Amino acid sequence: MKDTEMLEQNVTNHPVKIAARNVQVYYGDSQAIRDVDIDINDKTVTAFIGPSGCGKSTFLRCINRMNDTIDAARVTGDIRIDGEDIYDKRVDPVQLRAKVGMVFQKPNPFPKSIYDNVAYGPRIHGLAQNKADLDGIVEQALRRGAIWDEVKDRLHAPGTGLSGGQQQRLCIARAVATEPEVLLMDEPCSALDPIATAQVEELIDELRQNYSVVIVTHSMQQAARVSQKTAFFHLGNLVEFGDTDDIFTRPQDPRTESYITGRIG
């Protein structure tokens, strides 16, 4: 390989942020995920696609230990962020979730003011020394959530009074306020209209400058628009993972091709 080609590769390939090996997830006696091995890069949008119930959201929730909150759930295998085993007994799940932000399918602002929605995480994690610090963190997070200009004059109004699309961007601002390194999004646009969806998709593209973004989506068009890498899950298995363009135009596995062409789903 020529030096210039090598240089190009290094520029486009971001380092691995999340490494998962041999991950299995059980709910009671039933196995939801089998043998998942994947490397997720930093400063990249990675999309998880597949039919309903295929395991994509279950695996997403392994990355910030949300499955810990389900009594019957059991996760085995190895998941590391920056080389650190996130299931190590010494890892505090609360601290982990400050580092790995999450945005859910349905916008879920707290029943508090817009300001307090965003300030909540930095307050509990002690990220601000004083009110001026907290004001700065809130403003920066709302800017990163691409909603500052719409709410800066009504920060003390309830977050629940915003439109659906604004609520979801507020939830994204809330998730980035703790300075996470990874941002997980579980179908973040499925409850939104097309205009709000386009705004959130544009925002996801901007967020990858600072974060490793992992998005679960039921929309293949959305995966094609926003992601650089795509993982296809089917019946609890990670069937195929690669560059988004390759997955959609040159899938290697017949199951991927069947899903993309609409024969299974």
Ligand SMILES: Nc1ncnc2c1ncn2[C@@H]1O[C@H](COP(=O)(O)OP(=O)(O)OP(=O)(O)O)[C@@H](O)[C@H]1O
Given for the second form:
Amino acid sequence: MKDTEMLEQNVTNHPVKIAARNVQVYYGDSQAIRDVDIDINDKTVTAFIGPSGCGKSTFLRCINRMNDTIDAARVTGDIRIDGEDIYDKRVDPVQLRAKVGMVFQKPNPFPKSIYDNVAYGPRIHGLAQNKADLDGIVEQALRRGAIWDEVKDRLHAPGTGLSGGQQQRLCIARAVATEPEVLLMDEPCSALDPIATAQVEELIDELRQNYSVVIVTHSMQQAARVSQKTAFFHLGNLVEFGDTDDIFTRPQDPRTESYITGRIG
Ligand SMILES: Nc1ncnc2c1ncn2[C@@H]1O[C@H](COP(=O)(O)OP(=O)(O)OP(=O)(O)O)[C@@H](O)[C@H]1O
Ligand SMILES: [Mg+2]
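Switch over from the form predicted alone to the form predicted together with this ligand, please.
Below, the chain from earlier opens the complete complex, with every other chain and molecule after it.
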């Protein structure tokens, strides 16, 4: 990418979508995340980087309450999406997860057809009036997942029969089918080859037009390529957060500098 393109890409004045304050996460007695405050912008890709075990996935899971599904996990603090407290008792986590989609490290299609993988969310959330409507939603999601052309002639074949990279794009299509506002991606390319990785990265760049995207990655090249904002975590702390350009060229904290120059991690 040229320097000028990089600069343009990194100018982001979009409103805050996700605001976290004073977030702590414990697994039993051990604390995995401490005192995290962060504002994540809409229509922006935010990368979470940091050494293994620093709490990236734990914090990511706070944003759609996936930690609710882990018995030992306890989350305190305040996380708001569009000003609404997502941990409020009145919030239904299932509804929340339709609005805040997630893509995991390992592609995890359901043991169903390609069509049914994508139609599943829209069906349970009642997003389609009839079959034609649902067909349209499925096609649009597969197009947004950049996989339509590869699967349009075999929509009723099993999703698990696709290649790894295709499965991951199917999972992205499944995540966008419920019209989420936020997309969380935990190392979405780690099981993919360079070609599939490039396709998913291109897709992430497109998704930014409509969503707030948060991506966990171990690849600093990937963070630099796809994100406009970067957050560096270390031992459960959010050490530094800022424009991706600044984090990679002018880090303020010595821990960030050590990590990006390969001295820790
Ligand atoms: N289900 C769990 N039960 C107990 N401890 C956990 C659980 N999940 C994570 N932890 C602990 O919380 C800390 C943060 O883990 P987390 O998975 O969030 O790190 P990470 O930054 O995503 O690491 P990686 O880059 O290896 O994926 C680690 O010490 C980990 O052992
Ligand atoms: Mg992780």
